[in-house]
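Given next, in C-alpha cells, is a single chain: the form predicted on its own.
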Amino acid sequence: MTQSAAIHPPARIAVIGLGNMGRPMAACLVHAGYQVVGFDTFAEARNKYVETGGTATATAVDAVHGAAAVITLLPDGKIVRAAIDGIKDRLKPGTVVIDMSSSAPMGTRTLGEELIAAGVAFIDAPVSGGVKRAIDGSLAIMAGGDGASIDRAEPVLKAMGKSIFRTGPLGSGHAAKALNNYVSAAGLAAAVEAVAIGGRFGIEPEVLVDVLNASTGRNNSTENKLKQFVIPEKYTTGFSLALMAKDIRTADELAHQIGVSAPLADEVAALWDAAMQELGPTADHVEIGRFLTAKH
C-alpha cells in the first residue's frame, strides 16, 4: 500500500479508546474486514472488548505498530494530545491519524499541523448518533482536513458511518460536532422548559410533546428524548451530561476565539455547566430535565 492509497481491508487499524463508542465502532471495522487492534488505559475496557471477540494490547505503542490508520476515541483534546505524544515516534510515515473524539478545534489544528510536518497524515472526524448508531454503523461523521487524507481514510469512515460530511479545513469536524451539540442542547433545554410551563398550566406533558412534534417546535429532543427518557425519568441514553456540557463550552469558546458574538451560546453553556456542577459528571445528559424542573 502506497502512502497515497486508500486504506481498504485487510489493513491494520489501531483504535485508541475502547469506551461505549469505541468498542462498537471497532467492531464495525472488524466486520468490514480490517485487522483491528484496540487499546485503552483502563484494563476493564480492554477486557470488555476482548470478551466481545476483539483484540487488545497492553500498551498503545503495541497497538499502533504497523498500523495504516490510528483512530483516537477519547474524552477530550488534551487526552488526545497526550496519547499522540506517546505514540507519534512509533508511527510509520504516511500513517493516517483520525481523531474521532470531541476535541477543541484550535487545539486539533495545532496538533494536526505538528503531525503533518512530521510526515503523518491527520484528520479530525468526530461522530454524532450515539451508541445505538455506533453499533449498527450508521453514524454521522464530520471530517475536517486535507482532501487527499480524507480520501485515504474514507473507506475506514464508511465502515462506521452512513453519512460522511467534508466540513472543511483541519479542526472543522470538531467545530461542526460542537456546534451541533450546542444546537441540540439548546433545543433539549427549551423543550424541557416548555413541558414544565405547559404542565403548570394544566397541559399533560405527553400532549404537549405531541403538539410540538406535529408543529414547528419539533426537534431531535422532542422526538427522541422527552417521552422516552425525560418524562418517565429514565436517564439512560448513555451520553453523559459532562460530555454535552464540554461540547457546548467548546462551541462557545470557539465563538470567542474567532470573534463571533454568541450571547445565546454563552447562556446555554453556563446553564449546562451549572447542571453538571449540581448533578455530577456521571449524570446522563437528559438529566438536564431533572435539573430544570427542580427549579420550578
The other form holds:
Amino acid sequence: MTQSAAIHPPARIAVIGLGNMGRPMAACLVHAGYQVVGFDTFAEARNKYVETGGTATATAVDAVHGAAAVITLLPDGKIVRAAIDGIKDRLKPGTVVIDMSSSAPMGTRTLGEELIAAGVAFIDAPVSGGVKRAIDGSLAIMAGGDGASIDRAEPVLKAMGKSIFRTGPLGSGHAAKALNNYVSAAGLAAAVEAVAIGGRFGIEPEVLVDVLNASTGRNNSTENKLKQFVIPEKYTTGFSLALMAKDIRTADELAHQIGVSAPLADEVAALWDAAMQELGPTADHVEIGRFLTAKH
Ligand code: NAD
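Now that we've seen the form predicted on its own, could you pull up the form predicted in complex with nicotinamide-adenine-dinucleotide?
After this comes the whole thing, all chains and molecules, with the earlier chain placed first.
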C-alpha cells in the first residue's frame, strides 16, 4: 500500500479507547474485514471487548504497531493528546490518526498541526447517533482536515457511519460535533421542562410528548428520549451526563474563544455543569430529567 492509498480491509487498525462507543465501533470495523487491535487503560473495558470476540493488547504501543490507521475514542481532547504523545513515535510512515472522540476544536488544531509537521496524517472525525447507531454502523460522522487524508480514511469511516460530512479544515469536525450536542442538550432540557410544566397543569406527560412530536416542538429528544428513557426513569442510554456537559462547555468555550456572543449556550452549559455537580460523573445524560424535575 502506498502512503496515499485509501485504507481498505484487511488493513490493520488500532482503536484506542474501548468504552461504550469504542467497543461497538471496533466491532463494525472487524465486521467490515479490518484487522482490529484495541487498547484501553481500563482492564475491564479491554476484557469486555475480548469477551465479544475482539483482540486487545495490554499497551497502546503494541496496539498501534503496524497500524494503517489509529482511531481514538477517548473522553476528551486532553486525554487524546496524552494518548497520542505516548505513541506518535511508534507509528509507521503514512499512518492516519483519526480522533473520533468529541474533543475541543482548538486543541485539535494544535495537535493535528504538530502531527502533520512530524509526517503523520491526522483528521478529526467525531460521531453522533449514540451507542445504538454505533452498534449498527449508522453513525453520523463529521470529518475535518485535509481532503487527501479524509479520502484515505473514508473506507474506514464508512464501516462505522452512514453519513459522512466533510466539515472543513482541522478541528471543524469537532466544532460541528460540539455545536450539535449543544443544540441537542438544549432541546432535551426544554422538552423536559415543558413536560414538567404541562404535568403540573394536568397534562399527562405522554400526551404532551405526542403533541410535541406531531407539532413544531418536535426534536430528537422528544422522539427518542422522553418516552423511552426520561418519563420511565430508565437511565441506560450509554452516554454519560459528564460527556454531554463537556460537549456543551466545549461549544460555549469555542464561542468565547472566537468572540461570538452566545447567551443561551452560556446558560445551557451552566445548567448541565450544575446537573453534573449534583448527580455525579457516572450519571446518564437523560438524568437531566430527574435534575430539572426536582427543581419544580
Ligand atoms: P466511555 O467513558 O464509555 O469510554 C472511554 C474509554 O476511554 C474508557 O473505557 C476509558 O477507560 C478509556 N480511556 C481513558 N483514558 C485512556 C487512555 N489514555 N488510553 C486508552 N483508553 C483510555 O466514553 P464513550 O461513551 O465511549 O465516549 C467516547 C467519546 O465519544 C467521548 O469523547 C464522547 O464524548 C464521544 N461520544 C459518545 C457518545 C455516546 O453515546 N456514548 C456518542 C457520541 C460521541
